[in-house]
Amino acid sequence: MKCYITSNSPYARKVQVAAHETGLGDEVEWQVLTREERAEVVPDMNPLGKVPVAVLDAGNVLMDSPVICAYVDSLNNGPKLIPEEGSERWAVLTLEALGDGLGEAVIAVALEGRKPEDQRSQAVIDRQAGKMAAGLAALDKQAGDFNDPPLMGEIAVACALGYMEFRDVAPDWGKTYPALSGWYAEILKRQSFILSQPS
């Protein structure tokens, strides 16, 4: 499998972490693209122009991190990152969706904040920052029940938090959400997160 990523996408990092957690990281051919390369290469595979995109050996194209992570997990002969059935499966996928949604809000705030001041929409920033705060509050309440080792939900949450810190969107978030911050500090010690740090 060849997987096209950028060096700082939280969703690309999700796929990298999932691959490393399942012991498949070295079996993926990682193609790290610059922003310019992404604009040139990716639309031929994903019409939305987004990474990550995976091309399987047979030529099939997979797009979007939940799909690619589920595919990686399907190749995994060890403990699954996404339980195959029962209520735990839906709990993991729901937490993954919450992590992905937090990432979307962080990206929106970061992009809006980088615009020239006269082109910036404070309404957009406020709305997305509100989603971030609500998501962080919910995750802080759940952090004590997170799976260890992490499953796909925890991986998505940690990757969103990593991007939030990378873009310095909420500098003092750890003081407001101490349970989540403490959990995050521990998960960063895992080799899968060390190997996939954004740059």
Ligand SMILES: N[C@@H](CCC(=O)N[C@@H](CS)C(=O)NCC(=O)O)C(=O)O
Given for the second form:
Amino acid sequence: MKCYITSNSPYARKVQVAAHETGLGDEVEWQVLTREERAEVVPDMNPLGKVPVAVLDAGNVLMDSPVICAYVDSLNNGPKLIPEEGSERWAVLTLEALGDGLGEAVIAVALEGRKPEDQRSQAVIDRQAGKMAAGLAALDKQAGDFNDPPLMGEIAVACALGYMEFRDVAPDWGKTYPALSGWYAEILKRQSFILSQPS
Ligand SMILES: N[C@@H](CCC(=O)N[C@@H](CS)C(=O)NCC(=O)O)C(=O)O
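Having seen the form predicted on its own, I'd like the form predicted in complex with the named molecule now, please.
In what comes next, the whole complex appears, and the chain from above leads the way.
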């Protein structure tokens, strides 16, 4: 399997972490693209032009990080990152969706904030920052119950937080959300996160 990623996408990082956590990191051929290469290469595989996108050995394309991560987990013979059944499965997928949604809000705040002042919409920033804060508050309450070792939900949350720190959109967030921040400091020590740091 070939997986197209960029070096700082939180969604691409999810796939990297999932592959490393399941021992499959070396089985994937990682294609790290620049933004320009992404614009050139990715639309032929994913019409939305987004990474991550994966091409399987048989040639079929998988897109969207939840799909690619679920595929990686399907190849995994060890403990699953996504439980195969029961309420745990839906809890993990729901936490993954919350992590992904937090990432979307963070990206929206960062992109809007980078626009020249006369083109920037404070209403957009406030709306997305509100979602970000609500997501962080909900996660801070749940952090004490997070799975250890992490499953797919925790991986998505940590990748979103990693991007939030990388773009510095919520300086000092750890003071407001101490449980989440303490948990995040620990998960960053895992090899899978060290190997996939945004750059
Ligand atoms: N829902 C998608 C989101 C992927 C996504 O937003 N990727 C961004 C990078 S973080 C991207 O490639 N954006 C390029 C663009 O929108 O043109 C997933 O989970 O994979």
